[in-house]
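Quick heads-up: it's one chain on its own, the form predicted alone, in structure tokens.
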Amino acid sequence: MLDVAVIGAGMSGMYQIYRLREMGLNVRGFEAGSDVGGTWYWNRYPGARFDSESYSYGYSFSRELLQEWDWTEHFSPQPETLRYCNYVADKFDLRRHFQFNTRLAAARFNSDEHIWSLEFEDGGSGQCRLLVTAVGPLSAPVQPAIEGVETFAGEVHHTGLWPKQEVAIAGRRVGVIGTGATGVQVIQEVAKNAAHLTVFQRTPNWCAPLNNRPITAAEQRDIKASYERIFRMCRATANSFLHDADPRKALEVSAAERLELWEKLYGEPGFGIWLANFSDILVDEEANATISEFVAGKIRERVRDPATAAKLIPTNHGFGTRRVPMETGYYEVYNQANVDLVDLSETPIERITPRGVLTGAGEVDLDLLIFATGFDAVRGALDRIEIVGEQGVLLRDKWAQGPLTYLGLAVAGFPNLLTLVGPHNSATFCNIPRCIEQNVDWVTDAISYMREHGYQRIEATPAAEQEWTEHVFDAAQGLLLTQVRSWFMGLNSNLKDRDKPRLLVYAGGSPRYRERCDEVAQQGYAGFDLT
């Protein structure tokens, strides 16, 4: 009997089970994959990397590890950050604590010994007296839904479920379908080797330069001198990013003042062009109609073919209303006479052949397919794993008209189940190792607490459930993404069933909800029951 399973060897898993192990506590990670890693696991797809500051990624909780550690580059590539995991594994043991090549299938409470029962897919049991889920927001890839797929005769790739072996590009005529954040990241580099690339796209996204580059020495010493004041800033600002909106509102400064500081954005690297922009441009439609056409200027300037740039240029929602792709040359590469854009709006896919895909405007030729086609974002990971609570209740009927949780870390009516990254959670809008160590240590905090009063069981009540929900819908209100499809409301065009917008993060900002949640603790953990 595990006092803690966890399940997920990610970022959020390797540090759950850190904390949880230096508690003396009898606990097991299970991880799906072979090794740890998350994200930066199974996301290995050419052109993979941060969109944070690297510095303002890893772990902040070993001083030793902070000082040890070299990021090469401000923006790092996934190859470096699935060496940082490994690193992290290694230098504090964490892989005996796993097993891997493990997937949950199912997951059912018994009321009367208040205990999970475990069910893997391999055959498996096991047993544990609270299960922490540590999935990811973003790990539960959805295939296209277009007639034919499984015909294709040549290679096909999932970005999310890219493989360990190297996929060859040279030479070959490779298609990609979705242009969102991943898209873009794997348009970029496909484009530079591709006998040809046909970009297959559905809905343009407004992108921006990443600006990344090596760090110097210099650079170098200087972060690592900087440690607390990155991380202080990062518990400071609205979403634990290096930015933080420049107070200032769009609409109340000269033309001339904006366009001072988006050029001045638009040529730093990262998220300020979307974070550290006037603080209105993510309410007001007005003031958002102006940075959207300032960015689409520098759309119109970066792509040769005028009808091309219109192409690729957003008619459906404004700037940073979604989340903003982070691009080096990505418009650059329309202007290469090795790569076609297909206009889905125009001429829509009618199928998947086995030579290719056919369009409103005939058959593509390929060898290669890369779905770029996202994720079902923040609850699907959990929606795949049949989570039984009390009185046979389905985790995903309870969800069926949008999550319903508690801070984003508990539900009702699922006693002793821990979701790190949850829905409603400040985790999912956010520079998320940040929010990971806030939400571990809170969970670690909460099963010391539950040790130390000898309890066995914590619930969050449903009272406290339905308050938090409607504060989570209470924090959008204004906000643009809230009117925009997107993964923010728990939209991908290709599921079908999920046609109704529901929010699923928390936009109240990381200081709001992190004292939401010390509040909480100090409580007693007021909105649970502890039993």
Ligand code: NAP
The other form holds:
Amino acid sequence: MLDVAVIGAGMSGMYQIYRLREMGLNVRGFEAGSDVGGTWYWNRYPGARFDSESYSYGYSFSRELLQEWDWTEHFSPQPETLRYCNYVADKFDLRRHFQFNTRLAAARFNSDEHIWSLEFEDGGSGQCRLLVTAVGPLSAPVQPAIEGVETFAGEVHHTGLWPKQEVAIAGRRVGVIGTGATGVQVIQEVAKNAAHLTVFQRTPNWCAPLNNRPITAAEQRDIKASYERIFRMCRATANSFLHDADPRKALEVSAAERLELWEKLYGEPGFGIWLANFSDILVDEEANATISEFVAGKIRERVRDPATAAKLIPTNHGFGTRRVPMETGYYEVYNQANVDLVDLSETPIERITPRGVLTGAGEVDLDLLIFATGFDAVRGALDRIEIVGEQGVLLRDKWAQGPLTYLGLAVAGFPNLLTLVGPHNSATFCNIPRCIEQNVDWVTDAISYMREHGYQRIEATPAAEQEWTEHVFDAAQGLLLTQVRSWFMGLNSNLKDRDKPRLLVYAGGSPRYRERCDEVAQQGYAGFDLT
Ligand code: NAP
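Next up, the form predicted together with this ligand in place of the form predicted alone?
Up next: the whole complex, starting with the chain shown before.
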């Protein structure tokens, strides 16, 4: 019998195993992939990289690790990040605590004994007192629900399930469906080598320059000397990035002042243009329209053909109300002779054929088709597991009308289950490792408290769950993102049961979230029944 089973060997699962092992518990991790890395293990598509400053993304728990590891670019590419995950696993000898190639199929709570029974897809089984899920918020890839998808005779890959062996791009006719943060990264990379690239765009997104560059030796020294300041700043900002909103309001300053800030942010690295912008742009439609027009102007400047530029400018949502894809030469791709943009709002996909994609504009012949069609976000990876709590209730049934959680970490009726980065957890809307460390530290402290007091069972009360769920909705009130279709709102056009908006993220900010979690702990885990 395990004291704790941890599901997933990504950034959360690795750190959770590290912390629980420190406590001397009998812990085991289970991971569907063949190795560590989570997101960075699965998303090997060309162009995948951080949108967070590399040095703000790595683990902060080990000074030695911080001093040893050299990030080579301000925004690290996926191969380097996967190497980092492997380095961490080796350095802290984490791999031996994980059972790889082992996907959890079901977890059933036994109320008499207060234990979870685990069933794995390979037929294996196990038991644990506490079940900690570290399954990731964007880890359940969704294939496009397009007729004929299985008939395509060429090579086809979803970005979130990219193969380990190299996929040839050079000299091939490539199609990409999807223009979210992933699609944008893959498109700008594939365009460099493909004989021809066709981008099938249903909804354009507001993209902004990443302004990435290599880290110089002097910067490396400075970064290593500044980690304390870097993490202090992350703790202070709303989403734990090195960017925080400008307190001024766009509508209260002059047009010249607006332009000055926007030009500066557009030319700076990372999410500043989204997160360090005027404080009203994400809540006030009029203010939002001003920044949207600024970014639209940039798109018009960068794309030579005005008709193509117009297609790339979003018309159904304002800047920043969906996750802003960060780009490096994305718009210039559409000036290349080997790239075509098919606007699916004008000519929708009719079906996928053995030869390629048939739209209202005709059939496009392809050798390689890439689906950058996103994920069943935040709850999808949990829903795919048969998680059965008290009285035979299935977690996904309990959440039929949307997630109900306490702190995004626990669910009433599901004792001894702790969900790292679960729905309504601030880690869903965060520079994620910063919030992961907070989640893991909190869960570790809670487990430690249980052991000190001889408790065998921890369960969120229905009242605490209701209060938190209401708070999550209150905290998002007034944000324009709640009126827009995106994964933040749990919408996915390819899944029938994801057709109604159901807020998945906690938008109240990580400092407020952290404070609340700390208070709960200080009050002896208020809102939890401990027995
Ligand atoms: P996404 O934002 O959900 O985008 C999916 C794209 O596929 C959308 O453009 C969507 O169009 C399109 N699509 C889906 N089904 C389609 C269909 N049947 N026909 C045509 N188009 C279809 O997914 P994502 O780009 O993978 O990004 C998800 C999240 O992952 C991001 O928001 C971000 O948080 C994270 N991410 C992070 C990084 C990073 O940190 N570097 C990189 C990549 C992704 P509609 O908009 O019309 O639905």
